[in-house]
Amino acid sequence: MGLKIENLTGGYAGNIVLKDVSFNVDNGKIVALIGLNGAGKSTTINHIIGELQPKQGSISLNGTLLSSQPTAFKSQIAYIPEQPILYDELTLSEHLHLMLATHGKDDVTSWTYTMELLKMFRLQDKLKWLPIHFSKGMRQKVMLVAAFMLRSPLLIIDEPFLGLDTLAQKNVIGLIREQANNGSSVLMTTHLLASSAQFVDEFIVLDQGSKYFSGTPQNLADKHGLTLSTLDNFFDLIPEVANDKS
């Protein structure tokens, strides 16, 4: 099953941003939501995580409707925002144990996997550190560990590679693939089309709040006379495709 968005119309404080958007993120699939700034990507994510209420349409995850079962819906999600959000007064260890406890997973098995993730991102010796000591990149890695350790049915990542070194970016790609291979749905946003084309199953292109395209990276490249390695040039074409909603 996975995530199902049907005829979603919504926005902020009466300002309609999304217009009748529909798409699925099936279990075991990696989908990238792409578009220029203001296209509606963040608005879509904020609706999915329950921060915004739709004007019309529905959002469901593995058969659970967000509108009627918000707690059951949200318990299936791990979310990594574009900007890290940490509590100043909690150590790294306290952050992670709190997150695990909130999801009912603060046990030996989950903590063993969490330590593996901490070692991968070179944070295993920072468990007693407070966020004030973390660089921007380290803060992002904390958010990554906190999300991946939950192994949730749906993983949402807003611009996963911001502030990360090359090694960390490779590790994130590997973890995303592992999560999908284990049956989870993965929804991400990115501006790095050529790089993400190597591991993403489908692109959903938003333009001015409407869905312009859905299909494989190769489909998108073929549609606009590009190759996978030159897909980043697609953003230069968006002003032209705005009038072509086919």
Given for the second form:
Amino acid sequence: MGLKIENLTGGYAGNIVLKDVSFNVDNGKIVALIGLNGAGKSTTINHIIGELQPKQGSISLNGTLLSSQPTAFKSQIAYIPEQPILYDELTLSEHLHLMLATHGKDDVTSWTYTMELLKMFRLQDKLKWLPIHFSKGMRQKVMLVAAFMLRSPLLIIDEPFLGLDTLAQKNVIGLIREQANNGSSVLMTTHLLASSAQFVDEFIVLDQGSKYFSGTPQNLADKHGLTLSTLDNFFDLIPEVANDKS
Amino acid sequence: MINPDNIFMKRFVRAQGTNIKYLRLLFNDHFIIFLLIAFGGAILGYRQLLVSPQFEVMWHSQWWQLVDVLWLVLGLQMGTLVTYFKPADRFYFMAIDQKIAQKYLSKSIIVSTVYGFLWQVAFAALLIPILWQTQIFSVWRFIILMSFMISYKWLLLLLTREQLFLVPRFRFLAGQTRVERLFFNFVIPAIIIILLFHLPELFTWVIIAVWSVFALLVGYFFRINRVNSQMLAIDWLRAIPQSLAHEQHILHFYATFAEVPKQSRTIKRRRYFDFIITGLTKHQPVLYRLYLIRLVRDTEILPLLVRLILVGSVVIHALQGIPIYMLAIIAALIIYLIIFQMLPIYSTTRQVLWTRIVPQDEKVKQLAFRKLIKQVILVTILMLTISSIVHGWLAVISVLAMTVVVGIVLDSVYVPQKLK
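Taking the form predicted on its own as the starting point, write out the structure of the form predicted together with its partner chain.
Below, the chain from earlier opens the complete complex, with every other chain and molecule after it.
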């Protein structure tokens, strides 16, 4: 089952960005959406989290359609945006309890796991802090904790390593793997192809709103005469990719 | 090419456009009815105070004259230096500090002085009836007082401008303490105003003559020309926040009556309210608690609501001799204002992506917010009803009935419309 995107066409206020995009993120799989700026990665994610209404196509998660059961659909998602989103008035503890409560998970077991995550990201002694006191990296870590603690069926991460120190990056990779091993679907966007090729099952390449490629990192590397360690050079080939499509 | 000769005036014109936009919004709204009643009531109350014999003694007392002085000194604090500096100026104006100091800030002083003048006239005008009542004031004394007020305001603006420079020419201005600011802004003008109130008229002429010479000398010392502007660099880290704070003050004023975007917000932790958040409402719906926390830690809406409830209660308590239906109408208007002021809590909460993606139905989110509104309205009704007790039981029943009916109608018709 997992996440199923079928013939998705959509964008912002009459401006069509995505054109007939289809792909799946099966349970237990880690899929990375890649592409240059403006390729449609964030637009795809905004459609999946219900911020945008598709013009055509459908989005479902484990059989639940976003269009007909938005609340049931959203209750299965944990989302980490590119820019941290926090309420200025809520402490770290209140943010986490709010998130757990809205997902019906504000219990001792979930809180114990949350405390483990807080320790991992060295935030355990900042529970009473307001966001104004957090650095940019700490804000990002709060978002990570708030998403990982839910252990949701679908984890969506927009640029997971942005603003994180190397230790936190390692922790994030470990947690993504752990969630996938426990059966969650993971959808992420990234520009760091070589690094993410180490743990991603599938790359989906978007170019100007259309799907250009989907397959394993090795497939992508082979197709363009690259190796896994030189995959970052893929973006140099994007003009050729456009020619291939035409 | 950036031309600092024109850019201030362009920004000034744009700021007036924004003001007109919000004023139009304000005066086109049904809120104008409240304003008319509020102003009418204030004028009526002021007139009653003036003609009432029991206040005749008070106007003549030394204590009241001290209130007059404090009122005028308060007026001096109104009208800050208007610069319209933007955060991007730090980058784009980096190489033209000299021109900014000489041209841009000179125009800024002229515009700010005009605003300052209007503030002083407004504050003094409100005092005129009382000053005449006491018969200690002549036209000449009043003109002398106004001349002093306006020139002092001009000097305060010059000092504020000087503080926007990295190295002020008068070193003392570089790091003024609170005590020193208190001295400049309050103590000195208060002493001079007291002298102008009490000295024989001939001496007041002497004081104003000496003061004029002093003010002109200070003005000459702080003039900015082509030569001395070369030594002036703008302290952008001070100038930009000063300008933004001024802009936010104006927006906050409009936000009292209309929905205004782009408002910066500050938060206070207010730990003393934690017992409500963690104790009393522990088992309430999670989104209700979210709205409650945002309300109790907000530094704009909560104080505004408290002020509205207190002022409304005082007004209802103090309005003697007016028809009971007027009391009920004022109480109803306060209920409306309370609800109107609370609506931004919902819209700003919705602006945070988290609120939109949490797996909760929109209706549940709206009901949670309406619950908070109902509780605040209940407190308001209670306060207003208690305040009306002095007018008799008929007034109590009228105020209670009117506020309950208006509260129910607004909550069930107006609020759901606004939350859509």
